[in-house]
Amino acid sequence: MFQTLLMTSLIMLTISIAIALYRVVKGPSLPDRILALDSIGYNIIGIVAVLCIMLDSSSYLETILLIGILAFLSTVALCKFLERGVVIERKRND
């Protein structure tokens, strides 16, 4: 019974990624696409977590942390790029 629930959750997360991919491709605006990419990252975290439970292993937990950090930083960088046009501001000595 528990394995069935885990497989169902994997299928639902996969469908959610497919819907988010559609939003990335056909999104009406750039902020919608950024949110869809962020959603894909967090759905991948969910898939890895469910796989850790299914395999009864904790070896992928570091991967979950890494994907979470990268998803957060990419969202911050893309939002900063939208707001200012550059990600890293440099002061010029003229």
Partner chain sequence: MIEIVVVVMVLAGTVLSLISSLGFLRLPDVYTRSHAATKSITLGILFILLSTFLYFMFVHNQVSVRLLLGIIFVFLTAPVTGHLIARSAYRFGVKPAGITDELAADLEREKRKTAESSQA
Second form
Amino acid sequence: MFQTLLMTSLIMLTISIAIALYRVVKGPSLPDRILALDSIGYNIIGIVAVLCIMLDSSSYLETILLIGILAFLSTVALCKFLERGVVIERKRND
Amino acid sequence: MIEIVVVVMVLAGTVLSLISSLGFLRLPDVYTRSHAATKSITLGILFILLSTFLYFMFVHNQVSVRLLLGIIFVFLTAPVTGHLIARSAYRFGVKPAGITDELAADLEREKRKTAESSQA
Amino acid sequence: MTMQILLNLLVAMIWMLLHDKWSMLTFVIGFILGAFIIFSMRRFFPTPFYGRKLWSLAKLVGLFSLELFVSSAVVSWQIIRPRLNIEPGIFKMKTRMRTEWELSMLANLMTLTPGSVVMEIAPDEGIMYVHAMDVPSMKKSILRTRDRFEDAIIEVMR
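Could I see the form predicted in complex with the partner chain next, after the form predicted on its own?
Entire complex below, previous chain first.
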């Protein structure tokens, strides 16, 4: 019973990733796509956490932190790119 | 006993994140979608991570500090990404769907002021 | 205040060393003991006891999680309602916050509360531009939330 319910929640998380993927492909503007990619990252965090409970092992818990940091940094980089046209700004001496 | 609590919390979090994904389909523009992304998903992931924390605390008797760190990190960064995406979408030129927009005039004035000061 | 917290941590570490037991429970007991010692010696410190600040911080966190629940419920209800009936918009909002810490704290908290995403901040004039999901019905509640958060933040920071 326990495993079945956890499996259900895994399937629901996968469905929500699929919906976000649809938004990535179709999204009318670029910020839409970035937003959908960000939410895919959060859903993957949830999937890893549920997998940790299902497999009954705490070895994957580092992955949660890692994916969270990666999703945040990629979102920040993409937003900076949208706003200014460059990711890393150099200081100009003029 | 603890299994029941864990499963209920995991299912609640999953339903919340599914609802916010539905919001991606239904809501009209980027700004309203970012509402769905920042609020419902944060709460959903928070529920799932907390239930994982409780599971390892009560079943395996281990307090996982990494998981607590992850919870704090998600809590801190979710509003920042929402704010960043809304701001860069506005600067990028995506038109908001509503009628009231008190930002446009002020931003225009600000731009003109910086252009004048850079010319002078 | 920072001095007192460090001293408290030191007392907790010494308690753990004396017991030679490195568990969470020993640390918590040592920390409570240290807080008690510092509280009883509060007359000899130049700054007041940090317990009051800690208490107001706890109140801020409690208020914040309550608002997060409410806002999530509101947004979810608006999404799953069969007919979408919202009128999004952007409006100006004045704040009393001045320093960078207070501003970023308030912006973070406001972004996670009912129907509002902070879009742009003009720190010199103290103005925030807020995107609301449904302007006519939510503007009042957003302003009320802002007042409550501002009071709590001022209590923590000043």
